[in-house]
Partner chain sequence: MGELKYELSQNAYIKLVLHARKHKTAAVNGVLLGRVSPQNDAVVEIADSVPLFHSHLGLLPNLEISLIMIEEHYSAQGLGIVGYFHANERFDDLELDSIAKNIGNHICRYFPQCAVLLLDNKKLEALPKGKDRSPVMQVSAVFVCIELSNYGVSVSFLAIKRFWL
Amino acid sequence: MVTKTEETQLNRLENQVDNGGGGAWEYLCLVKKLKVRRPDKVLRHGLSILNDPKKRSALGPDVWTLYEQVSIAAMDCQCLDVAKDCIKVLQKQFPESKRVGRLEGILLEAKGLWAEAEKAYSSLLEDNPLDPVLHKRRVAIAKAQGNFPTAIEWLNKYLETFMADHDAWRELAEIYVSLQMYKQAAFCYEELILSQPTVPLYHLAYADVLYTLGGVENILLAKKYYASAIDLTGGKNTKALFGICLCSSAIAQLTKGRNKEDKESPELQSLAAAALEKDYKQRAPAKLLLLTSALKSLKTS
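Please render the chain's structure by itself; use the form predicted on its own.
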């Protein structure tokens, strides 16, 4: 996660380099350190160094890292000839490198040669079966072809070994949601909440899945997770506030005709509605009337 300070520093340096003020190498290092994607900028400023023998030699051994960075940026920008040239230089310098082998596989992906790319990754995995990047590249190939069952299979296999990979659990959950496999998605979000209980995004996503599954028990649980998302964001999660209102309305409809003891108090919905109205007054006053109308339409009794 990039902080505000880091983003400001990056934008300042980018503006400086774009206007000819120097600092291209520092900018490229910062982009790599923060793991942000600025492929067009990396390609332009990276090539300005690589195409200048004096600047290139001044980098020393760091020049190989720059070749790798530029090759990836070139593939992002579909400048495949530039990527191919950079990879050739790396192949010559590191003929047996598995890292360069990964770049060759990514280049095949960029060309749409899925079978060849998968074959290349499978070959590399034989030598290094615990390389997480290679496993993820295979998942990416399956997704790019719309082959979601295979993507699910490989992600599950990957998670058997790398159980603490939060990004992989989230990726798997999102694939399940896209296929309307909500029970499986719920399991993934449960794993994420267990390992990272203070991340509001996971509570919110889990609540969405539970609400979609429906039924009194699921919606009651969804309401609790919307409430925890609100708590974790200091009451500033608009989606979660709407979720509370929707859950309260759905529970009221599903428990209609039951004893009063079985019904929930409308207090939480009233608090959520008041928070939404306050938020809209400050940020979108023109839509306040629309919000009030929508909240009134949610029956709680």
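We call the rigid core whatever largest set of C-alpha positions still superposes within 1.5 Å between the two forms. Residue numbers count along the first chain shown, from 1. The shown structure was predicted, so the numbers you read here are calculated from the model rather than taken from an experiment. First, how it differs from the form predicted together with its partner chain.
When two forms of a protein are overlaid on their rigid core, residues whose CA moves 2 Å or more are considered shifted, and Thr292 is not one of them between the two forms.
Once you line up the core between the two forms, the Cα of Lys88 ends up 2 Å or more from where it was. Hinge angle between the two forms, smaller rigid part versus larger, from C-alpha superposition: 13 degrees.
Let's see the other form, the form predicted together with its partner chain, since the form predicted on its own is already up.
No partner chains or extra molecules come along with it, only the chain itself.
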């Protein structure tokens, strides 16, 4: 998960390096730190450093992490020869290394040799049963083969041991959403909110899943979580504002026949609508008319 400032910094560096302005090593370090997926850029700029002996020696011991980073990027871009060469260099430098063994497993994955990769990881896991990366690679194999039940099973087992791995919870939630298993996805987001209650992303995602589940109670709860997402982001999150409007409209529709005993405060919806209009006026004035008519149709539907 990357913040906006980090993303702008990354894009700025990327533009700079792409246009020949130097700073390739800083860019590669930032990509590694933020764990973003930019394989083509990493491959290009990484290779430009590795193929130049002067730049290589300037890195010192960091050159090996660069080899690792470039080999993974190469596999992501399906440039398996480049990956193999990088791994060979690492093997010569670190024979019997588990980390290099992991890379070899990933190479087998990239070639589509799932059974061999699975075997490689199992044997590596025998020596280090608590290596999270190996567990996650096994989940990745299952997911890549489209075998979602196995992927879910492995991921759940992994999370029993590594309960604090937020990325794994998010991945599990996303798999559940893609399979339309919304209740289970909601559980994952609940775990995430419990452990990191001030991250608005989880509140937003949880509200989205609740809304998708449907039913008056879920939508009422979704509205509360959209509101908390707005609270946590200082009113700037457009998705949450839209979410409030959608929830209010859905609740009105679902409780049409019933008594209005617990009529939700209509101020929240009008406040959200006003905030949206203000935002659009600032950032996308051409679409303001579209927004107002959409909001109107939500109110009347």
